Structure formats: structure tokens, C-alpha cells
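The chain below stands alone and is given in C-alpha cells; this is the form predicted alone.
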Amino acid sequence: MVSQGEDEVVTQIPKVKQVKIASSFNEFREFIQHNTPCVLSQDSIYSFQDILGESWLREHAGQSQVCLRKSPTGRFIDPSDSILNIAKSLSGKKITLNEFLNLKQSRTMLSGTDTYIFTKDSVVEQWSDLWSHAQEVLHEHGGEKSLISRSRLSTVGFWLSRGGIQSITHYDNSLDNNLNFQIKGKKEFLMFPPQDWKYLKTFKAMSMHPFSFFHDIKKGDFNSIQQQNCQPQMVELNEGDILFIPSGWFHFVEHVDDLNINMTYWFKTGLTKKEMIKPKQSLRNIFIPMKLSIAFLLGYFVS
């Protein structure tokens, strides 16, 4: 948009809409019930938000086996990157949690999709100490502080990351809702509603746009027709914040601080498959999926 005065022309950069901020815990619950993306930013509600730090992890889970992932570029994964760099980002190495904490290397990550605390209706034994606190989110244990019932819980993932990481724009292909607890450090989310699939060059549950597409949007540079038609929302997630990402919403995530600790609760929507809004596929260039497939296979042989 351009406004013109007598002596100057001022270009107004369009601003990306901010995710709704809940003013109270009850309002946060209401937003969840209405499938509205929202963030709750206030003092810690659950014990794990206070205790879960590097020293606690070393004492209670230091010997736990985790899957280390690292990227030469910090991108997990940019479709426009080289096949070799994508392969390196996809490859994983089994180490202990203490080894990861000792490494202190930027662009490294323990992925919540590798490191489950709760899955297949049971607790993963090596994370039992953490689970004793994490279950406070459930109706059966949290009382008036609870958000979901155990019967709706699918999985709980635990994330650790170092700064300089960006993760591919995707929606959770389980079509579960997502409760995202930022415990230490800071992350930035750029989110898109499910109906934006037609502008995001989607393949399966991922966007195949190069990361520059999303960097431009964050800066307010809506250069292409596809960018202009998107309906993005942004949020900066700081320590103690809880983000609700409804089923089918795409998210592009940047891990900002030297050490980021995050827990994700994926839980069922209560809708039938017919009632769910599942984004469709819009990618027409078959060479990009072929490139990713080659990189995935190559990931088994590189480190």
C-alpha cells in the first residue's frame, strides 16, 4: 500500500497478523474448544515448566538414549538446499542425553518426533521421571489446571535444540491438535490455516517452497501472488508460554536461543475423519519429491 503526501511517498509494509493472546487460563481453554490458534503467556502453571532445565535433565535422564540430528545450514529441511545437505539434516545418530548437552553445538536438535515421552498409550520408561510432572496437563492429574483427558492423548514429544535452527513448514500429519510448551529459550512460529494449502506448494504434509518464501512473509515482503493470498499468523514463544496449534495448521519454526527446551502434546480432536479439514496436495513439480527421496536414502550413509 502506498500513501502520497505533497513531498513524499511512504510505502506501508503489510503486517503479518499475530496469534491471539489469551488473557486468562479459562480464555485459553475456550480458544482451544473453538479450534482457534492462541498463546497463553503468564507465570508457570505446571511443575515441569519450572524444574525442567539442564541440571534436572542430567540428574534424572542423563543416560537416556536420544537421536541427535544436525544440519550444516541449520535448515531441517529446505527443499531448495543441496541433496547432500538435506541428507545430512535427515540423518540421525544415537547418543545419550548427557552427550548432547555436553556437545553445546549450534544447529543440533533432539526431535520430538524421535524422542517420545508418551506413545501408544504408555509411558516411555526412560522418561518416567519427567512423565510424573508432564501428566499434570491431563484431567486425571491436573484438576482445575488440566487441559485434556488421557483418553484423547496421542503422544508427547520432548525437544531440545541449539540456536540457528529452522524447520520445514508442515502440518502434523496425524491431524491431532498440538499443545506446545516452551520451557526454556525462545522459538518463533509462522502459521498458516489448512485452507492455505493451495498457496504453499504442498506435498504430503509439507510445504515445498524454499525457506526464502517464509522469510519474506515474516519481513512483510509479500512479493508473489501466492504470498499475498496466504493468511499467515505469527507468534514469538518465550519461556513459560503455551501455544495451541489446531489440527491441520501449517507451521514454520525458528529455534532462537542457545538452548531451547520444548514439550509437545498431540491430542485427538474428537472429530471423525470426514469432519476434519485435511490440507490437499498442490505440488506439480515431481522432481522436488524425487530430490527429497534421494536425500532420505542418502541420509542412511552420511553423518
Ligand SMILES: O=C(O)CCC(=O)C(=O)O
Given for the second form:
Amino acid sequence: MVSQGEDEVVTQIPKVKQVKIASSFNEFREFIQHNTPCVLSQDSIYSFQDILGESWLREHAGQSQVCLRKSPTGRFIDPSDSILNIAKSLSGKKITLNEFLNLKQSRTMLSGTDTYIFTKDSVVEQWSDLWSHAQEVLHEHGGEKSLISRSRLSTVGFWLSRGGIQSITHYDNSLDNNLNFQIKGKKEFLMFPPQDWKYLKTFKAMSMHPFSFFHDIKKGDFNSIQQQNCQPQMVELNEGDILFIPSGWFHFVEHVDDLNINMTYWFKTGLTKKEMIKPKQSLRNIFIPMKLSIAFLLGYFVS
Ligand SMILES: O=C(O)CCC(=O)C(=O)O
Ligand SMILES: [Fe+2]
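Previous: the form predicted alone; requested now: the form predicted together with the ligand:
Up next: the whole complex, starting with the chain shown before.
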């Protein structure tokens, strides 16, 4: 509520629609079945939501090999950044999880697209202790609060980041559904339906707009025709929250806290390729992908 003058009280309506909040676990299940983006914000349901923190990780997976990503700007990767900054953000360095935890440096992260706990129908050995908790989400584990069957599970990714990070707007290339567990810290998601590809300057599965395009939307500044035409939804994910991102939905993500831990479960929709909505390419400027390709090659020489 915002008060104006002495007796006039005006309710402030957020300009960007908020992602639906499920009022119960059953409603969350129904939203998932109907392909509706939604959040479940409840007390923890699975054991990993309680135990997974720095000290547990040190004890149970401290020697695991991970890929450290570091960005001078914190933006992974903003097409409007300099080639050198993009190159630095793209390059990765193999270290152990304990080394990463000891760094305590902002703008560093382990990406769930590098760090797989489960992939190609099997558990990644170095994460087996974490898997013994993570599998509670699966029907085969037998819990009544399970959400997905193992046969539909494609990949589980583990994310760990320090503050000051933003990730490029993209849809998950596999066209899988996505269940994103916020285990520690806080992230903000700005999401767009697959049909919005027309306004997002898409190249492959990514949007080539500068990150400022998305910051403006979050502030409610719809300056361009493209910003006015798209149908964004926003959500702040807090510790314990679970976000459902349906197949093909774009997401722009900001990592807010000093330590953020997430797990992403990517799972098959059960639809055929024909039934799925696959965003198309809308970028008209070939110089942007050229710039990213040069930065990608340069990434092998800088760190
Ligand atoms: O947390 C992020 O930076 C990105 C998350 C994401 O892209 C995903 O879960 O698919
Ligand atoms: Fe993603």
C-alpha cells in the first residue's frame, strides 16, 4: 500500500504478473499436470532441503570435482558485455568442491548445467551421498510426497553460487520440464512463455537482448514494443521454495544471497515432439552470435 496525501490510499499493483503460488502440495501437483508455472512455498518436505548446506557438503562431497565459473561482471553471459568479459565468463576451471567453498568469492558459481548428480539414467558416483536424499522426489522411492517417476527423469543438476550473479535468458534446450529447488539463499526468476520467442531476439535457446532489457521489465519499464508485447511472470524464490518451469519457458535468473544452493530436476513432459511448443529463432543480427563465437574461442586462453 502506498499512501498519497492525507486521506487517499492507493493500492500499488505490481506491473509484472507474479508466478502462481500453490496453496497446497496437491494444488502444486495439479498446476504441474496442467503445465502452469507455479511455486510451492511450504515447510521442507524432503530431507535434502534440511541438511544440504556448506558443512554437509564438505563432509559428504568435499573432494568431488566441479567446474568453477567466474565472471568479472557477474553476468553469465550478457551479449552486450565486452568480448573479453564474455570470454572470461565462459571459461571454466576444474577444482574440488572444498576448494570452491573455501574461495568465498562473489560472482563465482558451479552451474547445474556442468554439475550433474544424475544423468543418462544413472547416479554420478561422486554425488551418491547427495543422491540418497535427492531421490526422495521420485515415485520409485515410495514417499507419498514424491513428484516424478524415475523413468521420466532426465537430469538432476546441482547449483552453488555466491552473490551478484545473473544468468542469460534461455529456455532449457532439452525441452524438459524443470523443478527448481531453492535449498539455500534466494534467487529471482523472470519467466516468459514459449510463444514470446518473437520478442526475445532468440538465437538457439537463448535471448540475445542485453540484460538491461530484462531489468527494465522487472522495474515495470516497458519502453520498447518488444517489452510491451511479451507476457512476463516474476517470482522471488526463497529458502525451501520449489519452482515449476514448464517446458519451453524462458527464464532470466538473478542470484541474490551470498550463498545460494539449488537443485534442478529436468524431466520429460510425456508429450510428443509435435505436441510440444518449441520456441523459434527471431534474431536478425548475425553480429551478435559472431561476437559470442569469438568470445567462446577466446575463453580457452583467458581465465
Ligand atoms: O540459476 C540459474 O542461474 C539458472 C537456472 C536454470 O537455468 C535452470 O534451472 O534451468
Ligand atoms: Fe535453465
